[in-house]
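Below you'll find only one chain, the form predicted on its own, shown as structure tokens.
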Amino acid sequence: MEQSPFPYQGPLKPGEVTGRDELRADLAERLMQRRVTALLGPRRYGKTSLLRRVTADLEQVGPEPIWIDFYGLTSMADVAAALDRGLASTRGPLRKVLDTVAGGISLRLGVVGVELSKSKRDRPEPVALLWTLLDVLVKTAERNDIIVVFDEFSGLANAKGATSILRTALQHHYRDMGIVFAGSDPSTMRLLFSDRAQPFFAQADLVEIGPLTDLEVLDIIRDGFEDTGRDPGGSAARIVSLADGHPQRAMQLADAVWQQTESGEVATDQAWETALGEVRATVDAGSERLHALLPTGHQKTLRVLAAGGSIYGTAADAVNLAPGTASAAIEALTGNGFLQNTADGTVIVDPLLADWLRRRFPL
């Protein structure tokens, strides 16, 4: 069975990442110059995929990547286990160096999670273990040219004291390795690097990942269809319009149309309608649940923005949205990644959520 050229569930492989050429070059330069960087952007916006492409490109000329995923942390033990998994997941010569360094201090990589799952009497102390693992990372950087990607870095905020330990362990070694922090919770990421009370205050340059341009989305669609002997026809423009630069949603919509188009054929209007219906069927229930969990003021603000109205205009009046409530909602929704500020104003990040809102609550 032929594989779709539009994978949208999970990060892309490095060779599948296209677009954002300027940002990709900027990140590569920062990492090579040892400029500590924090990459901010909404969830499912392509941060991990982009960094995989950047680190894969750089690996061809020297530095080897180490990926540490801090998603879903709740304790110091989780932090230590995440760091261990990242170190243990490396391969080739770099893994041999890591094992040599770890062996020199009687540590075996890849078994920390097992050790921490033992009874309280038998398991190692998580904080001490975290310091040891960070020492392995630092000493490896002294021997090898490495890039460390701390993915979902905002998750570290859930483990009290973890950011202080990480900052203390790394601050004197920023020039020994390339470091990039990536996170999908914009408000937490900004807090971690911009609040004077935080250990990582002013410790990294903040770089935001924006939406793809319409041309980039169009190129992705056309290339994917053409490479598999198909023609997207008029659906390409429809996908570009609805996706509004959202990488994952663009791929999801393109995949749905591709599935409706036989090899050697042009996507028809019916193919687009069927594909759109199928995509909506997969996301509408989640949009409804998400909407139901939000405060009323947030719901009204999203409705107004989805309809293209002003939170201070007639659309706001139509839903009884007070200016003060709207302003507070904008700040909160931007902070948690529902909204994003662009050259065209404040927009809903997920275009399919906006699409659902327009259909569910027409103004």
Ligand SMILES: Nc1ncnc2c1ncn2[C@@H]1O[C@H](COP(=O)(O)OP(=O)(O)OP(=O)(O)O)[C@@H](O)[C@H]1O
The other form holds:
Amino acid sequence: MEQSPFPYQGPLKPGEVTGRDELRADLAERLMQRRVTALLGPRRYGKTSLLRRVTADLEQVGPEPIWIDFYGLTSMADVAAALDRGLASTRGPLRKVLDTVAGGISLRLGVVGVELSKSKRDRPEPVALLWTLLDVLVKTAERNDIIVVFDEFSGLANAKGATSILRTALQHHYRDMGIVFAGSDPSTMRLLFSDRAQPFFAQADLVEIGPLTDLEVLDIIRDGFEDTGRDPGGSAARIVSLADGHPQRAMQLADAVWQQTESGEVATDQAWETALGEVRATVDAGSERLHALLPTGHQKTLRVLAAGGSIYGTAADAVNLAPGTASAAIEALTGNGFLQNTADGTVIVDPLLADWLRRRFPL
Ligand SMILES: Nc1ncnc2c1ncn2[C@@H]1O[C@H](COP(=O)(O)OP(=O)(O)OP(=O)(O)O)[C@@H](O)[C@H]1O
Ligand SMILES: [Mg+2]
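Could you present the same protein in the form predicted in complex with the ligand, rather than the form predicted on its own shown above?
Below is the whole assembly, all chains and molecules, this chain first.
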């Protein structure tokens, strides 16, 4: 079967990442200059994809990347295991250097998870193990030109004490390697990177990944259809409008229309309608569940924002939303990543959640 030019589940391969030229150049320069950087942005906005592209590009001219993924950690043992997995997933000559450095302190990379699952008596102490692994990283950086990507960095906040170990281990060595932290959880990320008690993290430059421009989305759609012998027709403008710059939603919608369009054909209105119906069918149940879990004030605030209204305007009056309730809801929903502040004011991050709210609760 022909492969869709619009993958939308998980990070893209470096070669699939287009657009965001300025941000890409900016990140590359920061990493080359060894400026510690934190890349912040909503879920599924393309942080991992972008960093894969940037590090792959840099690899052509020198520095080799090491990826550490801190997603879903709950303990110090998890942190050590995540660091070990990251180091062990490195390939090529750099892996040899890592193994040599680790071997020098009697550590074997890639088996930490197994070691930690042993009975309490035979199990290594996670904190000591974490220090050892960080030592391997630092010593490797002294020998090789490396970039370390700490992805899903907010996951570290759930392992008590882990951030300060990482800070202590890295703060005198940040000039020996490129370091970038990426994460989605806005309130945790802000806390980590502005906390005075964490001077190393606080000195990182915060860089935001914003929505794609309409033109970028349009180019992605056109190129994807053209490269596979198709024409998006009028669906392109509809995808751009509904996706509202959200990279993953744009790709998901484009994929659905593409699936409805035969090679050599132009996407029809019917293709768009069917595609939209299918995408909504996969998303609506999740929106419904999510909505049901929110306090009433949050629900009303989302409804007003989805309708494009002001939380102080007639739309807010219509749903009986008090200004104080709305402000508190906006703060909470921005903190957990449902809302974001843009040049257009506070908006719902996921355009398909907004779409569901408008259909479910017409104002
Ligand atoms: N530059 C881009 N061009 C086109 N689509 C993109 C781009 N970046 C991301 N996407 C789309 O967004 C999806 C998610 O990308 P990615 O996993 O990199 O985002 P993320 O911000 O790391 O997400 P998460 O918060 O889940 O870690 C991709 O599968 C792809 O469909
Ligand atoms: Mg990611």
